[in-house]
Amino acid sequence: MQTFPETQRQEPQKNEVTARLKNFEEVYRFFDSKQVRRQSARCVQCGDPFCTVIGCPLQNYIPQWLEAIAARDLERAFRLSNESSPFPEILGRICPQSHLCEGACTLDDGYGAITIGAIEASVTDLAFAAGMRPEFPGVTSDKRVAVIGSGPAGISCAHFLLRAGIGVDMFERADRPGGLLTYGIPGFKLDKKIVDFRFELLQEAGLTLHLNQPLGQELPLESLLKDYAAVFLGVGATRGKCPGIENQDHPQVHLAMNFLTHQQRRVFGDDWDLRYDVRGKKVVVVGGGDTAMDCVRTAIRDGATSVTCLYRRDQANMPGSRKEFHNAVEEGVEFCFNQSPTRVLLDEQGGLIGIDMLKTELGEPDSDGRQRVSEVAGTEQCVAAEVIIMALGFDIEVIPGLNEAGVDVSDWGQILTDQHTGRTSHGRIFAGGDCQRGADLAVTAAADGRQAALAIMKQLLG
């Protein structure tokens, strides 16, 4: 270990720009066992390791997996990684890390943070290459519990809920399992067939997968609380946001989840809308994170002709990945920094054919530590568009039957919970991840439901 004066970071090789935008194959090659090896013994070993206690909302055993890779241990990096996280391999690769675990990690000012991410995606596509599995015990309890949501808080508590033998019935309103992992982030970010394993295996170990139950009349809440003895509520905030300008209901105004949605069917060979094409198109996409980032790396591999992304504050402030914004550049698109939206432009025939902006600037922080902005006067400008989508976030959408349950929210919508159980308002039911918390990433879902799984586990088996 602590290799670091001689051993620099190294980035997992990508494929060329003219190749990866043929396809929507995963951009990164993830490490083999002497390149896993080789960066993991760079680890200082910290007495008070930052990368897990400020870095990672999982509090992942980081250093310790980093050492047994080290040590050619590969059987005990994958225990401990799979040990307090329920899909490694899915968050090595889509956590914002130079943010959390690599933003946090000792080396990072002047040596070059430890490739965390990379290294915990290799080391369970390692272990799964290898023929090796997590251990689950099998349905052991006559407790079963309903979790609602396929995404990261859904599958996080079944996971932890398995672990412990107690029955799982996962109900999801899409055709495929997956929620955000499967149609919010596109397969060059993450391979669908790493997340359709993930359900193997957790189907191996008891969970009940219910494909096209949406909560509602046909699935109400009443009816699970009737049949199960707890209900973890993981359903997400799917709800784009939309700036409130002229125009902005134009049909080639797309919100960034349904874009994505729609091109993750198209890839998948499944019906989509063609409204979603923007082959030969301008397209300007609206906001500055990862889901934007998503969204114009998706619309170059659909073959548009040209792709702007507008944010409103500086590349400095952009709240993505570093490694995704560097990935869009590479790949063509083209930043306009410190502009707002003021009015979708149409020509006479009612067609799209841009947005107007105004420039702006930085000023004081507000009570969230970000710096406020402020709109310029007179700096008026059109970038020219045929497709305009927005990423601008995400709101909670209506949850039927938490009233009648007694369930409470926030004026915004969010399920109020006990923040050290997640239990809500009535005792039986559970929430996490984005309906809970609002917008955020796919690990402090995970930690959601994790959170959950731990509360539910002593409510029913003491």
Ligand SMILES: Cc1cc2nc3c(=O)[nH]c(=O)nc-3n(C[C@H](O)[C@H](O)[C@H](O)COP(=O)(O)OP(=O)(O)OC[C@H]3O[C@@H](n4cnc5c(N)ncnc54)[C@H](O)[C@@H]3O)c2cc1C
Second form
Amino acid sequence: MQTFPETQRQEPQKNEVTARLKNFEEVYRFFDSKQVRRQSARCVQCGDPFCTVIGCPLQNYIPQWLEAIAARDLERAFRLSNESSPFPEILGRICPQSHLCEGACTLDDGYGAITIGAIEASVTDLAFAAGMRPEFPGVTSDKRVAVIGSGPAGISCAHFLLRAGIGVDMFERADRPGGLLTYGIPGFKLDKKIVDFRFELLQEAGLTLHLNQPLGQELPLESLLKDYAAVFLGVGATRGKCPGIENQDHPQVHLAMNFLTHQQRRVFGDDWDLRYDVRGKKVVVVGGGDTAMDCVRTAIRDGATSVTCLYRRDQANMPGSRKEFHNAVEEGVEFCFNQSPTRVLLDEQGGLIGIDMLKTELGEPDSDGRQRVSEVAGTEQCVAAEVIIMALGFDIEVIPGLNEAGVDVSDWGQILTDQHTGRTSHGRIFAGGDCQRGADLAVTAAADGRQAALAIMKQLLG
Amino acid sequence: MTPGYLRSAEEIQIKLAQGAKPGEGGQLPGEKVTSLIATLRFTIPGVTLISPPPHHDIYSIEDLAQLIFDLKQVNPEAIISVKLVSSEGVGTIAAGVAKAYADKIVISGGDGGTGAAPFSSIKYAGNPWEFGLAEAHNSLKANRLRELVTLQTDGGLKTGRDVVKAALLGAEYFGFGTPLLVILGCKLLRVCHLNRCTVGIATQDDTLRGHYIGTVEKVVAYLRNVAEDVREILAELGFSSLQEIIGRSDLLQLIDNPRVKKFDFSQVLLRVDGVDTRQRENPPFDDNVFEKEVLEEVLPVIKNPQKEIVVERDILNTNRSFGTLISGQIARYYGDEGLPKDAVTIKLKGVAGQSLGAFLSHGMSLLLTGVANDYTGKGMHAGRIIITPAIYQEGASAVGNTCLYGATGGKLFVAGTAGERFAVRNSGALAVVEGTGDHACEYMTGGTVVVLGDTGINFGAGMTGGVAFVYDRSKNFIDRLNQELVAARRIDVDEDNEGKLYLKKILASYHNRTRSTKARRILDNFREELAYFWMVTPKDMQAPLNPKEGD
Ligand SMILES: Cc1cc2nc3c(=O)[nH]c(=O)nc-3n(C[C@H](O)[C@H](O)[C@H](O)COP(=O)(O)OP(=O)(O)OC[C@H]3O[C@@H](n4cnc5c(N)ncnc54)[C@H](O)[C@@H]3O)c2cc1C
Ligand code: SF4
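Having gone through the form predicted on its own, I am curious about the other one (the form predicted in complex with this ligand); can you provide its structure?
What follows is the whole complex; the chain from before opens it.
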């Protein structure tokens, strides 16, 4: 260990840009067992590991599994890594590590952080390839729990309940499970086979999955409360926001989620709406977060002639993962910083031809510490566009039956829960993930699911 | 310790123990001993340095008094402080230390940091400074000794509140350790022992040191904030200076908490009558007039190093640390370089007191006809001490215990035997004696020791450098050698030219100076007698012999 003065931080290799753009395959090729050892051995093994304590929302045992894998003990590393995380091979791929574990790593100032994410993904990939599997006891309890939504929050809750021998019925509105892991995050960041494999494991462990089953009239919350000892809500927050500008309802102006979902359906070979086809078109994406990055990179893979990203703030203020921005630049996306859209431009026939925008200025920081944005009058400009995609964040949909069941929600529709248990104002209903936090991250959703599962276990098993 | 180093200090601390790891010494792993560190510590790069837990020259309060006396001779201007560990009974020790003429006493608590201690000590050893400080302060007061010494405390002090509390319990000075490191960039990674400190503090590695972000300004800013904090608390208490509250334990109150009720704090909060701060100097009873007179005589030579002088005196065993005051004066002007060889020669007759030639400087020769006491040549740096008993008798004792302790150079020739712990922690001196007691050459890291007679047990324990030659006629040396780190081998008459010549040269020089009949006999039959010598060297290091030393 402690080889950081000699060994440099090495990110996993990426496929060539030209090859990358031809398909939706994962961009990164993760480490083989030799590389993973070399990179892990750089770890300082700090007394108070910042990566675990302040970096990772799951408080993963990072230094411990780094030490294990550096000592060639794949099994110990795999078990340690899967002890606290319900799907380390997924989070290792999609977490914005620069803001989380790797951002907290001692070595991040000046030496290059440990490649925690890539190592985490590689450990479980290598272990799966070697035939190792997480252990589940089988369903041993007579109590069952209903989990609504099959995104990271739901999967995590189900995973930890199953580990305690509690049977889980999972109800999902969509035709495939995984939530945003499946229909939001594109395949070039996360191969869908990886998500499917986790579901296989959970189903073997005793999960019953009910697809195409939305919570609502057919499946009211009350009846679930009758049939199950507890209910976990992990229904996410996927209602796209719009900037509220002229002509934004034009059929060629899409919400990010719809665009990504239909593109993913196309990749799956499922039926999809041709409206979302961007082949041979000029595309403008509005927004600067991770969702925007996914949209631009999806559009460019789908064969758009040009892809431009408009963002209100500057590059330094982009909220998403640095590496995804760099990937987008590599793949040929144009960026227009400090631009705020004002109007969708149509020609006389009503066809979409572009978007008007104003230059912005960054002012004093607001109470959250982010700089305020103001538009500068008289700086109008126009960018040509045939398709516009709005990636401006998400709101929470109204969840049917909550009020009646006595579950309190905030003015923004967020389900209110106890900070330490995820329990709502109804004693047997728990919630977590985006529907409780507002749109956030897969790893925080996973942490919520785990916390709720532990509270449910305590409530049911004592 | 060298005379130049000691002379350069404003304060010299005798660290009897450290609060965070009482009873243990530090360890510097070999990997961290670079050539720079090796020069500073008088050793060879790559050799692990063990700071032994005990002080081999301090077994009693009288020994401590002697060391304080030595230090006050070599540097009369420096404050001599003694660091003690907070524990029950520290009051008695503190009183003893004050009686041993220390200027300052430090009570060290267990919450301080340490980079070099086993987990067991970091986690489970040590006591809060509050107990020890209160006890030391009160016991000094009860014995009317408080006015002679200043009290300092340390061990996890961080805020103004800590400072005020310590002052109320009797401290006049306050030691900060860990928080300053944190201000300089330390992130408490707990890898200090691995030479991998990412912020460049606990490491000798240049790349890592490049990441050091500490500045003096940061430390100053932090301490200013602490002082500001102190001022605010003082104002709240209605005082305008820290001085006014020292020892005012009556101002402290127990908080209302069920856990507090389980303990009896009356001893900590007790306020004994008497002064609460240092009022006057604490000079040793012995003002060393004897050497002061000699110093007057040699001063012209110190001022004009082209000159040479020979002084003759009769000496008594009440004349302690002879040569140290003069060495300190030399170091004051010339540092460790000292004076030219043979600049000052002092011929003595009689029985010398303790610490003859302690911290001896370059250019000094002490030629004693007679015998000397304990600590002869303690910390000697250069020059020579030659001791020839008035009546030579083979095997008779000529110097006491703990001679040459911590010496860094110079030459000690004794035509007689030495006591226990001879040449412990020697790192550069050349010595010839005709026998030793137990534990000779313990923790030695350099230099050469020749013993022309029997040794006691535990020879060479913890010895990581240097070389020893032992003349073993009675064939029992191997049983007395501590073989953990060193090995003894015979010197081959035909092949080991280097060792053979080196030894012969030393013996010739020794005989020349002392006229020892034993040395004469060995030299006369050198080829045969060589077979009775053992050469002892550390197992993991072959020190290059330096035949020039024989001159
Ligand atoms: C394009 C995009 C990219 C992202 N990239 C990243 C990334 O790289 N890294 C990262 O950490 N995070 C990323 N996120 C955020 C992350 O995906 C979410 O924070 C996370 O998926 C939230 O998990 P969840 O389980 O709370 O909700 P979701 O993943 O949204 O899952 C909710 C599930 O509930 C189902 N559901 C909703 N209503 C009902 C109902 N009434 N009945 C039954 N089922 C219902 C939904 O169909 C969905 O399957 C991204 C988000 C988007 C949109
Ligand atoms: S889950 Fe995310 S934050 Fe935690 S260790 Fe893995 S990559 Fe880092």
